[in-house]
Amino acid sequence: MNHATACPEPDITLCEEMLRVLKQQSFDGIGITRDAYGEGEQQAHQLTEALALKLGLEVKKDAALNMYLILPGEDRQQKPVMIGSHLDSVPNGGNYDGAIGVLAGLAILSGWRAAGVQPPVDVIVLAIRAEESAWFPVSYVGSKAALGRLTERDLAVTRRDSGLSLAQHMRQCGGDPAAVAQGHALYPPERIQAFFEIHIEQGPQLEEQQIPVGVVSGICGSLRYRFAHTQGRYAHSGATPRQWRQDAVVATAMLISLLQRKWRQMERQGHQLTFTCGRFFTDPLAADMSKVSGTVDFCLDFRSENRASLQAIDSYLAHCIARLTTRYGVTITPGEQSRSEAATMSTELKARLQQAADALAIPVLTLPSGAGHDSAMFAVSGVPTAMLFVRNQNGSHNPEEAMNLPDLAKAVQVLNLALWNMLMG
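Show the structure of the chain whose sequence appears above, on its own, in the form predicted on its own.
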């Protein structure tokens, strides 16, 4: 085995330079847009591939164009270890969400290559496609495809802006959606030794407690109604008394209020749950100051690590819809439900990360992830998985993401040492 006597330092400078270039090429005038299976994501993958080749790594792509950047190991028949995340962003998002996980992996492999290290097994940085469901209404498109779990039905969904299907966009970028639909995986779950991901924290806990790095305990599952609709009846605002109104706005607002009240009640009972209504709007052409609104379109997003909690709030939603339909004379249609499974991180891998942090005297906080990540799909597919968060000052999915490079460096150092001890110890 060809390896250095001590764990090599990761190449943090690589992260800094790549983040600068990524920001330049994907700035949209407000924030960062790297559209899934579009120009922004495509450019980010091309940039990352060029860097990997410069570092002397092998590059493979699967039918969905997920990219595998490989430091060859001594025994290439053994299960590889993967480090990965996604390179796409939400519209007008931030520069760090997703991308730092790919760059962290490359920083580690760059440091190992510079030290002349050949690990016992392949170490692979996985640049994943289309994690953000803002573009296509499917969770974890790229990681599902990588694991052979993306379906023909998934491939038929359309992108929010173009109206073209996922299959069409994939094909335009050079992928093979027919092969994806057959469930072929370059690395099936049973052939992966472990999967690690570094990601910015998307909440305030690390910042509030002034801790740079988090060890993720688990990833919440989601239950969503993306295209809910309330149908009432338009009426004159001055000529229609309350008892004759079928007001879609009032009925929908009451639904949101009841769900908020139930959420607080469930939290007092010990449930870990979040509820969000992120879209709520009337028809901009038909609605007017002098009208009772006849329609409202909205969405519902519930998340929890506990499936029973999601089932409980979903049952209450059905109860509320029946109640409000009668009370207000409207029809509330939640629409098609989509789900993602909750995922528990590997106890062994979490312990390795904690031990590495302790050895480096880097303080860490153990916390759950309320947001979904590619790690969840690897974990629920049976791959031992672990995840690190990096402190982030201004949330995510917005242009104000404010991660500091020294915090990223600490997270990369923790993963670097944990991986070294795992493979070289």
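Compare with the form predicted on its own: the form predicted together with another copy of the chain:
Only a single chain is listed, so you will not see partners or other molecules.
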């Protein structure tokens, strides 16, 4: 048992130093590229492993090459506490999305090691693989594998750029996809005491409200129609009166307008929800300025912490489709629906983070996460989970993504104290 009585400071200099090296090695000329199960992610894992070894941590890897950087506890049979995030990035992305969660964990363990602290149970920093679905069309590849949930079918998908399968990429990096497919987990969910993640917000709320750190209330579930289609009929723009048109652009534009209005109404009624139509396009070959458009392809993305809100907007969508079909003589086919369940954050762990922030006099905002995160996979697997957001600028998944180190330092301090109070208090 450790004899330090005060909580050690986390090693923020380590974050700064590592972010500099990561940026240097993964800058692609435009932004940051750390390709999942490719050279970029490999280099980031090698750098992180070297640092962990230098810090005297134990290093384990699972069959999917997620990396477990362990500060051994007194009782190694007890359930460990984990701090984790991912090291991959989107193509031409930013340096902070993912990486700061791993570095935050190492900064804490480095501080504890320097102070000679031995926690009662293992504290594990988890460097997760392949979180960004920009590479493989499967979400949370690494955390799914860590929890024994990645399937044979998932492993068969191909990487968008290379055309090679996830299994092939994993094998090339030294992993064992056959073992992954068997669903074995180094740490099954029921054997994990808690999972914490620090991540940039990716949205503007902390920045707009000038608050450095956010406590995530929950991770939104999503309801998506990736391949929605409106089928109307091409017709001469000048020669076709209004009442004889089957105008795919007008019908789809009306649908988007109605959904936007409904979103505003639902927010006023207290629903937490987002609605986005990110793609909307007429046929590049068939459409023309002097034709009523016969088709529109589009997609719909709804997110909410609450299943009931998603259900409500989905019912409204069906109502609109019926109404617009009659009104404009078009067929609107939303296509296959995909859903991800909302992930509930642990009330106890959220309270611990809030208390630590209060004790440190660091202002925090409670806000939902509209984006998905590895934490969602741990939470839906039954692991008590909580997340902190760090204020950041210019969104994410782009080279302009920005963050100020003092804001990261504040989030790390909050997590550091919350962990200390949880394990050592």
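Positions refer to the first chain, counted from 1. In this text the structure is predicted, and so the values were computed from the model without any measurement. In this text, rigid core is short for the largest set of C-alphas that superpose within 1.5 Å between two forms.
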**Item:** Which listed residue lies at the hinge, G294, T33, G218, Q46, rigid motion between these two forms
**Value:** G218
